[in-house]
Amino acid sequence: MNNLSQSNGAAVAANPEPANVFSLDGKLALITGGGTGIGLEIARCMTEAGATVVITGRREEVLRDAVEGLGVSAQYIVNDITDLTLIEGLVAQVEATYGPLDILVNNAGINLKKPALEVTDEEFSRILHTNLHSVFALTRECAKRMVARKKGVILMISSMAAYYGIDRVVAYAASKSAVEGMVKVLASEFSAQGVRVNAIAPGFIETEMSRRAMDSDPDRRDRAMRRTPMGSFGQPDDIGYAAVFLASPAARYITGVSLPVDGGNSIGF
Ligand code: NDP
């Protein structure tokens, strides 16, 4: 087969060889709040795809725990993405330690549970400045880098809070929604570069946030599970795999799109 096939005038890059397709062999990962929960395992799935990834977070001895976990692929640096000053060295240590960065997934975030009547607008900002802010700005020192090298993939974890009303929520529901416009947007702007923007939408997934939220709250369990057809939670490999995939060559002609991985939840009547 040709290397190289003709599209429009513009020479583009043969099909990869179907077994490599879903493969990340020799791509660097930098995964926010990798530490625990849902980063964590995006982390182990990407690492057994053949990725090296470094996970951030803010406490050092979860970040310790978590890479003697995922082995020799896997490094750590403490940081605090809330801290926008921090950005650019963190993102210039990385290339410079480890090498160019193929991947970036936007995990960390925190959540608010508590009627909107009385969230302060400082918890307000909180929250927009962590699952949001925060965002931005590390993906645009990334997107600089990869938009120079014309090659990329960013990921954004968002929520079902973006998809439908879920009540006492409402600083946490307006930064995933927020997050969902930016990938569109930024999906746009840098199509023509070679770097792609998607987000995940996580529906029910057992972690140390969800349980928060829930444990307290029988209700609220019951009724996310009422609407989720495939009738249980979800484990936090269930969006790993999923972010290998979007990560991967075999989703090269996909961008701009929110993929719920929610057993249906999204659907659900
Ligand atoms: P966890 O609370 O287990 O993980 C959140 C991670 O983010 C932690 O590792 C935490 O590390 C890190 N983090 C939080 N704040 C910061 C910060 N300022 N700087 C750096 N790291 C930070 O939650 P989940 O795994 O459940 O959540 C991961 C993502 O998935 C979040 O974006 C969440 O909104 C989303 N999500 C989760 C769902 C679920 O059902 N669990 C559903 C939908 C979306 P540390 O505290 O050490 O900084």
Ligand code: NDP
The other form holds:
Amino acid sequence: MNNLSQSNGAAVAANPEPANVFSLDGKLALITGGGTGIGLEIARCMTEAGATVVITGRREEVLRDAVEGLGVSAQYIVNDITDLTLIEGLVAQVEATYGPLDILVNNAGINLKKPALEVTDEEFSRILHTNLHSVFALTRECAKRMVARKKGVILMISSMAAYYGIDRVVAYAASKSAVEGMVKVLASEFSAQGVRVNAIAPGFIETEMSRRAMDSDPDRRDRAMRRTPMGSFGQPDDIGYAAVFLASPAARYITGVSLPVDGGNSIGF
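Structure of the form predicted on its own, please, following the form predicted together with the ligand?
The text that comes after this line covers the one chain and nothing more.
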């Protein structure tokens, strides 16, 4: 099949075959915080779509167990994303060992639920360092290589906390709001070089960590459900399949957006 079509006299790439438009065959993805929760489910969905994934995190036993469950298309590297001095070496190691990176998923992050008046400068800085500074540093190192190759996909994980005010998460909300701004700027800078940058904003997703948090705060759980039109928590693979879509050729003309995967929570009342 001819892979070029003519539009106003210019040659452009034709759409992939429908059966393959969501495929990640032959793609290599780096997923931070990929050993548990949403990160693990993104890794699972991407391997199902044909990608090879490299997951990172600080706990080797967790990563090893995750890779065993994911199968032969998954590998792991122990890494602390908060140590900025390790980031350049991490990216170099991934590419030297597994090949050129096609996809980066900035999933690793931490939260702090505490009244704003009680949040210390050290606590605020720790959240921003993990959720923003580390994300930018890793994105920059991956993007240097992607821009040089004129192709790549960068995905950020945002939050409903960047969409509206949620009490007692001031540092987390600040970090995710900054990530939303970073997506727009980086998409503006990188998209002409073939590198797309987008975010996924999960709503209330049912993970072990979120269940513990909600069980300890029934009022917050009930408020979350009241403003979610679909009336239920999401599942981790809802985020995983959204990530597959945004990384795939099906999303080739999408950049600079934040996609809520939230059962309508961001528009609920």
